[in-house]
Every structure is written in structure tokens, then in C-alpha cells.
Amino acid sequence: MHSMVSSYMRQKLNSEQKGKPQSVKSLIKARLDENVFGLLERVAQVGERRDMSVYVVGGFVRDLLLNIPNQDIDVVAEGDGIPFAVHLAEEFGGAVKSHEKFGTSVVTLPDGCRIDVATARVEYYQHPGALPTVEKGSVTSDLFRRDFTINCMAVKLTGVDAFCLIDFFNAAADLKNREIHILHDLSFIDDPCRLFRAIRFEQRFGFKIGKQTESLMRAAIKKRAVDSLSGTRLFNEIKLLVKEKRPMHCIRRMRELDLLQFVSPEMLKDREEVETLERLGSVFSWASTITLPREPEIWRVYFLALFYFLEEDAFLKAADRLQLSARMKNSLERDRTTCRASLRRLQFQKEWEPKEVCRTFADLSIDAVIFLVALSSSSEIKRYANIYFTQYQGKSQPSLTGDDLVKMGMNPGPVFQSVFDALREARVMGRVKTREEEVALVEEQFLKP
């Protein structure tokens, strides 16, 4: 185990301090909430009624010493963790999930907040990319798993060293200096998808990965680890990296590491592509201003952005390549579609009629709407989505729809298109009022001999 340690894990391990643990129970009792700090001491309890050594570790630890807000409560037991979930779930009256094979549990409690619990455990990997073949271990095997130093801290709840910090690896000084460090030197072989969460930390909390990692990683992806991964894992981790607060940092990131090549080698290639999405940050300030029918999911946002500047066929492989759903790649094409449509009638036609400002809005989903103000250098775009948004949002939309224009005889096809782009019309200038009406203006227009 300790050959496959970084030289930089190396030379921390050599120098640990040794000396009485450190507690930080004053620290969990002024920083947390005093319903998060009485959690955790009735899962204390629990251990010792049960004679366990309990944890509690990763990313609650890592928040608490910088004093970031964190009710994700993770808990590691050695021996069985899942009949101590049980436990757990009848002292708090909750419910409880297990994963046998994993070890691991979820306790929701009656209140919806969630434990999670695992058993102390050591990972392998039977290759590269894969899922980690798990078997039970101590607290030490458990932390030296994991991926990052500042995510590989615990505080023991239970036994004579209560509610005291451990820190096999010096993380307490990474997180001093804002650095992230791997423990191991196949790290990124072993699980790609550590490349992604590097980043994420990097940029959530303004570090910088240490020298010999980032060294690591664009060794790692040189040799194209990440083709080893799922499209559905690598999808996942790309997700997470855009709902981060600062996500256009990360997309930076990934594009200065050439991370963006394993979903297609064309993304993100141009100069004016990057700006575009750089335009994003205010965009969506804007977005806050006027009344939306909802509020836009900032992550489709940005997937939109990365897929709109793609050729037919790199687009499709790239959808391929994350194994999007149907939903999501008819969703990411028809505004693709309708974008570059509208786009094109901003350059030709000065001015917009109503009809034309509904047809684009309403054919739009409201990510689409953001993606478009940013993509287009003229101002007119805002001024056209304030007024189909205070104006004709709500009044455009045609009761009739495609199953009753076929119940009236008509076939599917383009017209169906030219139908509704008239009832919004006639809705929008108040020709129309009801479905009776609207019944007879596709009557008079479009069904007459």
C-alpha cells in the first residue's frame, strides 16, 4: 500500500506530529448548529451502547475547519456499519437503506435529514475506470482511500479520544494553505473521475492543486484515462463541475487541462465560443430582473453552451459519448434548432413583429432564452424576451394542440408549425379569445377548400 503513496504523501507521513490528539469538540459546539452537534453525540451513544468505534469524516470534517456550513453527516464504523445504521435509525425513528454489497446505509430521519453510514472499508480497483471492489478495514484503510488530503480527515465520536481530530496526513496544513493534494500516485488511473473533482475543489474553494498532482493529472490524461469511464459517470462529473458556483472557472479549467477533448475533440476549439460563455455570468443577473414562468437551470445552461457550437455529427457523437437520454438530446437539439433560427432572423429582419417575437420565445425552453441573449451581440434579443415575457407570455399560448389539429383533419407536418405561429398571433393582438375560437380562425385559414 504505502509504494503506491505520492513522494509529496511521502514525506508528510514521515514528518507527522506526533503528541496528544487534538479536539475539537469546542470547535463542532461553536461552529455548528446545536442540533447537528446533539446528532452527533447520540450517535456516539449508539457506538458505545454497541462497543464501536465510530467516525465521522470527509467533507463534514473538511468544512467544519474552514468553517463552512455542512449538514451532510457521513459516519464510518469498524466492524459491521450496517447493523449500527439500524441501531441508529430506531434511536432517531427514521428509516434506513443499505447497500450490502458496498456496506454503506442511509438513515433519513424523521426531520429529512440524512446519515450516511458506511463500514470502515478498503478499496481496489480490478481495472482502471472501474468500480472499486470493496472489503472491510479500519478507520486508517478507510481515509487512505479516499481521493484528496483536506477529504480524508475524521473525528473519532467514540472511546477515550472522543470528538478528537484525525489526521494521518497533514491535511489540516493543506487546507492552511489552500492546496490540493493526491495521496496516491495512480490515483487518477485508478478512478478518472478524480480528474473532474480535483477541479471541483480547486475552484469551489479558490485553492490550487499542488504542483505534483496537477503533474499527475495531465500525465493521467496524456495516457486518456478518462476513456476508460462510463459516458454516464463522465456526464455526472461534468454535471457537478457546472452547478458549481463558479462554473465557468471550471469549464476554464477543464479546457486549459484539455479535459474537454473525451467528450469531443471540436469543443470549445474558438476564441468567440469562450467568450460566449463567459457572457453567461451576466446573462443570468439579467435573467434575475424580469419575471421568468421559472427559473433556469444554470447546469442545462451551460451544457447547451458546450454542445451548441458543435457540426451535426460531432454533436451526435458527443451525445453518444455522455449516453444522454433521448429527452435530453431531442431537448439540447430542438434548441440548437431554434436558436441559430432565431439568430438568423435577428440579422435579417430589423424589427420583429409579434408573432415573430412568440414564435421564438415560445419555442424556446427557458435555458435556451439565457443561452440566446448571450450568444447574440445585439441588445435587441433582451429587449424582444422583456416584452414577450411582461407582454405576451401566458396570452400566446394556443389552447388548441397538435392532437386536436389532427382530429380536425389535418396531417402532421411544417403547417402544423405556421398554425400556432398564427394562433399566437391572434392571441397576442386579441383576435382570439377561447378554443372556440381559435377552432375557427384554423377553419377559416387553413382548412377552407
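Residue numbers count along the first chain shown, from 1. Note that the structure is a prediction, hence the values are computed from the model and not measured. First, how it differs from the form predicted together with cytidine-5'-triphosphate.
Checked against Lys269, Ala225, Arg145, Ala362, the hinge of the rigid-body motion between the two forms corresponds to Ala362.
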Given for the second form:
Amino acid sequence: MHSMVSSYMRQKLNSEQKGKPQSVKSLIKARLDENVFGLLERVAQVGERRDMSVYVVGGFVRDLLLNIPNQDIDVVAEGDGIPFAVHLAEEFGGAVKSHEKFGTSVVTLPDGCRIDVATARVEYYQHPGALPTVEKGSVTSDLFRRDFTINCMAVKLTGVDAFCLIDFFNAAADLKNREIHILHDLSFIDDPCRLFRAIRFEQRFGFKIGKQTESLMRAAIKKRAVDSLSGTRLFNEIKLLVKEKRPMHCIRRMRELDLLQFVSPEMLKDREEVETLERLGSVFSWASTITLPREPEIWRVYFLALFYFLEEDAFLKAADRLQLSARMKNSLERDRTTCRASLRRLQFQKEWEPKEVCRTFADLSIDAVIFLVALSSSSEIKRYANIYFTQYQGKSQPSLTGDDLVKMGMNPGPVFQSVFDALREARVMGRVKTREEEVALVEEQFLKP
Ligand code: CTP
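Alt. form predicted together with cytidine-5'-triphosphate, vs. the form predicted on its own above:
So here's everything in the complex, that chain up top.
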């Protein structure tokens, strides 16, 4: 396995785990909630009873050293993790769900917390981008199969050296130097998801991807390693990136590394498009000052922004590449159309009457409102949005539906839009207040010969 290790790693491994093992027990006690510490102790007891070596690994250990709260407990058990997980569930009165093929389990505790349990294993990749095939091993091999040094630490929970840090790759130094390094040269080819994960951790912690790691990333991108990822995995990685606290930093980095081309070669090609996305942050701040019927879903707004500028053909191809669900694809399609229509209205009609304000905002999803504000260079849209959400909304919803209009003898068609515009306006202006008055208005304005 050492032959696979990158030259950067070989230097580090030489100095691996020198001297006395470092106990992090006091750090855990000082930094973690009492309950979490108690939980780890009980996990350890179950391990001791079953005479198994058990470790807490990965993001939990990384965040412990960074002093960032993390409730996701990933446990590795040497031996068979599945019966161990069953015992954990019994101990805590929780539920367990196992995945025999991967030797993994999820234990859900009565309070909703979850513990992920893995069997210490060696992984072999059948082909790049595929899910790994698994064989049993030890915690060392489990740590060697991971993505970045900072995610490769473990804390042993059982035995005489309980609560000692296991850090083969001197990740503590990488945390101190704020650097992201992979463990072996083929890491990004084995799992191209890591190209996105590297950006995720770099931007989340304000770290820097190491020089050698970055050049391996660029090489894997040049080889189009991302093409071997399924749409679902690619979608998921991008979603996780735009769910980070600073989505724009992640998007800029993806663009700089030319990763967006794997969704669509046309995506965010233009400087002006990027500038629109750059404005989203301040639009979210503005949105938090007005009363919206629901909070915008930030990641969805960024997805709309990524897809908005694509021509119809490129949009459809990109949606296919990411295997978007019909629901997601339709909602993006709808938001693209309504945003374009509203933008045209803004460009051609300077002063909007209440009916235009109502028509625009009644048709837009909240996520699209946010994007439209970023898209439009005029501040008028903010003013109209303010008027709509603070004064009109709620008041403007007609009680008649399309079915009602049909029952009244109307034929479905563009006229329905005019009817609803008129009803909304009349509601906003206080000219109609009841369903009966709406019926009277429709009869008067649209059904009289
Ligand atoms: N991992 C990996 N390669 C991947 C995905 C995951 O090596 N493509 C390893 C990493 O060691 C990671 C662990 O599996 O620490 C758990 O993965 P995940 O839960 O996605 O990562 P976290 O580090 O817990 O990240 P987050 O804080 O975003 O949950």
C-alpha cells in the first residue's frame, strides 16, 4: 500500500506517530457537550464487552481539533461492524439499519442522534468512479483509503490507549498550516467526487489545497475523470458545495478549475453571469429584512442561477447529465420562464401598476424572486417585491379557480390569465372582497356579450 502513497505523504509517513501517543480525552471533555462524551464512553464500553477495538474517525475528529461542533459520529469497528452496531442499538434502545455488502450500519438513538458504524476495511475499486468493493482489514487500512489527511485521523475508544489520537499522516500539522492534501496520487481518479470535496473543505475552513494535490486535481480534470461519475453523485456533490456557508466561493473555485464543464460546457461562461451570482449574497440579506411567505432555499437559488443562462438545448442536456428528478427539472424550467418574462416586463415597462406587480410575484417562486432581484440591474424590482409581500400578498389571492371559470361557461385559454389578473387587482385595490363579488366581476367584465 505504501507504494501508492504520494511523495508528499512518504515524507510525512516517515515521521508518523513518533513518541508517546497523544491523549485527547481532556480536549474532548473540554470541547464537547457532556452528552457526546457520555455517548462515546458507552460506545467504548460496548466495544470492551465484545472485546473489539473501536475508533471514532473522520470529520468528527477533524472538527474536534478545529473546535467546530460536529454531531455526526462515525465509528470504525475492527472485526465485524454489523453485530457491533446491533449491540449498540440494544445498549441505547435505538434502531439499527445495516448494509451487509458494505459492512456498514446506521444506529439511530431514541433522541434522533445517529452513529454510523463501519467495519475496518480495505477497498478495491473495480473501475474509476464505481462504488468500492470491500474486504475486511484494520483501522489502518480504513484510514489509508480515505480522501484527505485532515479526514484521516481516528481516536481509539477502547483498550489501554483509549482516547489517544491516531494520526499516521501528521494531519495535525496540515490543520495547523491550513492545507488540504490527498494521500495517494490516484485518489482523484479512484473517486472523482473528491475533486468537489477538496473544494468543499478548502472553502469551508478557509484552507488551501496543497500544491501537489492541486496539480493532481488539474490532471484528473484534464483526463475528464468526472465523466465517470453518475449524474446523481455529481448533482449531490455540487448541491453540497452550494449548501456550504459561502457558496459563491465554492462556485468560483469550481469555475477556476473548470469543473462546471462536466455539467455543461456553457455553464457560467460569461463574466456578467458570474456577476449576477456574486450579487446573490446581498439579495439574501435584503430578503431577510422583508416578510416572505417562506424562507428562500439557498441551494435552489444557486442552482437556478447556474442553469438560468443556458439556452434551452444546453439546459436540457445539463438536466439529463445530472439526472435531475422530473420535479427539480420542471421547477427550474418554470423559474427560468417566469424570471425571463418578469425581466422583459421590467425592461419594457418602467412603472408597474398593481396588477403587474401582482401578476409578477404571484407567478414567481420565492427562490425565483431572489434570483430575479440579483438579475435585474434596477432597484425597482426590490420596491415592487416590497410592496407585494408587505401589502398585497394574501390580499391578492382570488378565491375562484380555473374549474370555477369553466363551470361559469368560459373556455380555458389566455383569457384565464386576464381574468386572474383582473381579480387580483380588484382584490388588492379593495374593489372585491368576497367570492360572490368575484363572480359578479367575471360576469360583468368577461361574460357579458
Ligand atoms: N470519504 C472519502 N472519500 C469520499 C467520501 C468520504 O474518503 N468520496 C471519507 C472521508 O474520510 C470522510 C468520511 O469518509 O471524513 C465521511 O464522509 P462524509 O460524511 O461525506 O464527510 P465528513 O468529513 O464527515 O464531511 P462533512 O463535515 O461535510 O459531513
